[in-house]
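One chain comes next, on its own, written out as structure tokens in the form predicted alone.
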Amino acid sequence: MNPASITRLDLVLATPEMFLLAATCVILLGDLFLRDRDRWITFVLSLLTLAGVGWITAATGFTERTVGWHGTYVADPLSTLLKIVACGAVAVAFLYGHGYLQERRILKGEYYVLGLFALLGVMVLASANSLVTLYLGVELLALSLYALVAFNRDSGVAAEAAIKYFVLGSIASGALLYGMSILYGVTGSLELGVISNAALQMPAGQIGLLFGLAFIVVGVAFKFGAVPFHAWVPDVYHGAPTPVTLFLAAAPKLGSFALAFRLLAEGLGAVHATGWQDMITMVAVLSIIVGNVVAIAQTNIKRMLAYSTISHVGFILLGILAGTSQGYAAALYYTITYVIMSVGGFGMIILLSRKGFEADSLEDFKGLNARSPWFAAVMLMLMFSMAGVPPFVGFWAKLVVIQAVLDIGSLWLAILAVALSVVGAYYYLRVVKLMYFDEPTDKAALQGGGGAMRFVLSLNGLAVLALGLYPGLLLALCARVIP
């Protein structure tokens, strides 16, 4: 691209990304001159950067779809919402993980720098309007996550998880890139709008388009962690340090939704019924079944929540496969509510952990009510919400997705989703039973987390209740940003 052809509008559109990139580079260079005891400066600068990015995104947000950078970048209400929520999720992840990493003497500036670069990848995905921009966002996010998983260099389990993630992720990225190259060859364009128009004019069942679509669905399913491309999820969630697992469960899911929406809905919406709907249906059904059933057998809560994530991804894909504005809004609503619930769930694991002890077993939650009634109540709210128990927000998230599926006449999918939600409730309620009806194995007061973390974690638990009591606020916002 000729620098002389960059307009003022282009610069305004990409201001949040440019600010984030510049601030991250400053933090990276500044951290080189800090000692371990001064690492809190990097932490504070990272939070200030996230606050600045969120403010700039809200201030420069466009109420209507605006395309810039020669058709490769789009700013619209959807991208603005995804970026602001992603900034909030990353800030909470940094806050929850700071004390944990500091206690174990593994608090390094790379944790914050890699997290900010991963956020940049999510933001690029949210505003991508061409295949090249999408792939740039995917790889920027993925490479940052690979390094984050291996962040604790003294942990052999983390290194093994990172290698698995890297190898499988590279294969999935190759499949996605191959699918994109076929799309370019068939349609003659990299811009999503042009691809959509070209696909609309092609005959149903065009073999080249379907062939490329199959590889794209593989890439999208892997980034979500959906079955049958889910093998990395439990191993990575279990092997990575808990703050990294928390990070993985939050902002990257927003990036995965952006990838699926931009590619499938905007770029290939014309072949929804004749192309990708059946593929996504199979992936969604398998994810809900495998995620809920296998989670029952888990004794490690991080692995349990990993399989729980797979089942939640199945519900997100149910909304996407509907192919309607209501379905996309339901999928976005579910994605945001899942991020809120998952950061709280992993935050509770960090809270119960202390130096030399990882609270990653279900047994570690025994008798939590006797040790801390308030945080037992917070965990109860989070588990009930994930299970879809009213009046918590998770109930409404499942309800709107099932309603979107019913609106396209897929009664069997709705029945399956309801039945497996009942199955999934078992392993969530098992955590509640352990907290309230079993004797504690450790009667000491909770030692993990500082005052700021405990305050935010309390708000996190109350948020799933408040958003459940007033579901229309977030649901209306999601409906408004979907074109």
Second form
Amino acid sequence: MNPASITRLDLVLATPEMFLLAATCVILLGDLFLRDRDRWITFVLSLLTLAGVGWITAATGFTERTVGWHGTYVADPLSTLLKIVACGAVAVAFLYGHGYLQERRILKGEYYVLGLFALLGVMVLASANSLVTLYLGVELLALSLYALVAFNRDSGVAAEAAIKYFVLGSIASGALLYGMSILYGVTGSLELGVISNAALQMPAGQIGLLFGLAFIVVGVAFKFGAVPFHAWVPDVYHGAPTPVTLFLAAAPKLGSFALAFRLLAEGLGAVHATGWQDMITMVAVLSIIVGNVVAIAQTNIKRMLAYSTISHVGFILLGILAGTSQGYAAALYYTITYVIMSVGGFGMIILLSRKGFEADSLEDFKGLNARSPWFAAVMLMLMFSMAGVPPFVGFWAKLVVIQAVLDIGSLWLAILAVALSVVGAYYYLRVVKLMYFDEPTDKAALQGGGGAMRFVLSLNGLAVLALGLYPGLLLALCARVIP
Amino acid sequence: MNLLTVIVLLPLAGFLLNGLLGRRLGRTFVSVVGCGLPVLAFLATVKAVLLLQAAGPDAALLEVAYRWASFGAQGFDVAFYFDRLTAVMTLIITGVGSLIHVYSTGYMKDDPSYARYFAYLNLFLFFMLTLVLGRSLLVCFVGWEGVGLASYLLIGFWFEDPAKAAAGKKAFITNRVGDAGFLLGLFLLYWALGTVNMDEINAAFAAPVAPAVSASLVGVLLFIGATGKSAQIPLHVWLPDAMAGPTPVSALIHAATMVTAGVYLVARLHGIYEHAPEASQVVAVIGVLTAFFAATIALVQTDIKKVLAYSTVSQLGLMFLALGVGAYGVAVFHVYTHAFFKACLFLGAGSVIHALGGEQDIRKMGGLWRKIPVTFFTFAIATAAIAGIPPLAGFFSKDEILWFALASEHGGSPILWVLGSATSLMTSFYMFRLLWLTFLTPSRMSHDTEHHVHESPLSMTGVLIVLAVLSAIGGFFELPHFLEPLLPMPAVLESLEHYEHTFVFVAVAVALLGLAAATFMYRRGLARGEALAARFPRLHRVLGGKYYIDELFEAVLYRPLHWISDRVFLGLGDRLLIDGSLHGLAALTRRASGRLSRVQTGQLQWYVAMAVVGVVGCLVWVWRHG
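Form predicted alone already given; the form predicted together with the partner chain follows:
All chains and molecules follow, beginning with the one already shown.
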């Protein structure tokens, strides 16, 4: 590619990413010269960077689908939405994590730098228009996350989790890359638009294409953490420091959605019914069943939320497998609401913890109502929302996904999804029961979390309610950005 | 500006402020917020009425607050609809509501739960306004349920007393029965018409092509809902018990506003009833029977609030009589006058109870007029108004009801008129009986009580005076004429056309007869009344026992239902079948969960093996479909 042929449009297209990269490098270098007690500067600079990226993304936001960088990069309303939500999720994750890290004296600049690089990966994924760009985004995201999980060097559990994550993630990347190479071999192009046209021309059941597709589905399912490629999820969620788990559960899911949408819908939409629908259906069904059923047996709330994530991923895949634009919009809506809810859920764990005490056991939520009625109510809203109880936003998320599945005539999938939501309600409501009907083991008032975190966490809980009372806005937005 | 939304949201803001902050910020804050926001809502309503008047006689203001939910092309909006009917109801609710809030600052002054009281009262206003302003039946239903909730909370306001808590429950459960009818009617309408907007429902029934649903069936179902909320036979039993709540609550919820919701519903959906003669007949007959029987019960009650409660049931019956004969505007007219004089009576009774330190038995009162003159004069005016003495408000509305009961082409009949007039006679009699026994006869109070009798503070007497003035002059506003563009009057039978004035004289004579009879019986005290009761002991017992309706329900409904619930549904259905199967399923799930979670061994090789199984599965699929 001749660098001289870069146009002004190309530059505008990637301004947010370039700004993020530059700012992150500045932070990385500047952090070297900071003493530990001045580390808050890194924190503030990171938040400013996020605000800047969000602002630039919104300001340069393309209302029309615009392709640049020789067909490898795309900016459209979907990428704008995903990037802005990702910036917000990362900012909230930084905010919730700050006090936790500070208290345990592991507040290192790496946390922020790695987090920002991971965000860059998500943004590249959101704008990818070729297999190479997609892979670049996947690896940038994954490598940052491996390091993030291990970043508390003194923790054996975290190191173990990181190694598992790394090995399994490498296999996933390998599978994805293998599938992509076959796809390239079959269609002769790396660009998603060309691949899409080529796939349309091919006869149904072309074995080479399907063979590549199988590995791509495996790769996507791995990145999402769907059954049977989910094994890393509980161990990593459990082993990583809670702020990292919080981070993992938020922005990367938006990246996974972008990966699935760009690859499966935009690149391979032509072979939806004859190709990947059945495979994704199996993966989605298994995820919903295993996620919801196994979560019941967990006593560690981080593990419980990990299994809950697996079941939510199953729901997101339900929307994707429908293959209609309504289904993709539902999946996008589900992803965004899931990010909001899980950020809140892990934020509550951070709020309850303090130095030397992780609050990651279900028992630690006992009698929370007596200790802090307001935050018990926030957790109640989050749990109800995750369980899909109206009027919280989680209800609408489940509703639109199930509606999308019904519209393609899969009654059995809808029934299964509803039945397992009921099973899922059990473990969410158990948290509520512990908070409201059990005596606290520790009667002290909550100490964790600064004023800013408490404020944002309260807003987080209220957002779950407000978006549920007023679902039209976000639903319409999601429907509009999906072409 | 979203004026209508503002009207609805103001009391909600009051509820939130008082409910969340009231206890911390003290009584002055609670009073200012609790009274101020309803007053603001009233002013906003006046503004809306002026806008409406400028827009013309059959115009309506429409405001979509937001889209609540959408299902494909269909959607449910939270929209507010403001025409003349809504205007009248909203003015009553915010106007009388504001007055009663002000009165409450005096009446509830020493209550420890002052903030909770005003929070509930504001909550009630919010739901009541949602009920009357909602454009769709669905929004109306939200308000309908909400006022039920607020009513339940306020009846059981002093929940430390189990009898009062039980009265709250009784009101709530009895209303549930009616709500079932409301809901069925709602579903049926949505199924048949595809809309729940009430203006569109009316239009659909007026269209040349009749909708594919029986108007009478829908009408009767919705009327069942109305019988619950408006305490008509056989669901009237909750209202007298509801007097357990604080007296201003009885005045606001159980006399002036909430109980007229059923009347509003039928009047709002008059499009259905105009095309449903059978349903209208049911409405008229139930209405007149309720009016008649409730009046007979009121004759012998000795609790001042119970007399007023049965009188309310009876007056609501008259309103339904008017609805049943197609005189929708007249029914709303009576809602309007009744709101003034009944609120005045209840608040007057509250003032009496307040003065006597909690005494409610009229046999232990008497001679109060000298001690609490303002209460007496306002009470006397309201009594004359309800009795139908011209030219007070009640006279106009009641006279028109009786006239249309006889002469309407839409189901008027002499029997309805006779029963209605008998009710009117009894109303006049028991109300003047109440007036004599409470205020005028020689005192029967204990010396100690008599010593403490005092007039109420200005916040209470001021409100009484305003309401008494309104009871006196309210009838001169020709409300049926004002509403005629929306709610046309029924035609009058030709044979009776020229006799309207004659029947006015008859109605006045009936009211005066009641007054005279009460004066004769109770001028000297209880003696003559007791002698009469002793002569007809059985009748007196039946009336005093309220026709034993509660006992009847207990015997034929409660006990068999309880038995079936206990033995069949609980024992067999719930415990054995549902619990059995569910516990079985739950145990199964838990066991599966335990087994499955053991898969997560922590060993990386095993995880990879699982993934390989997945990859192989995908490849097998490719092999078979390729």
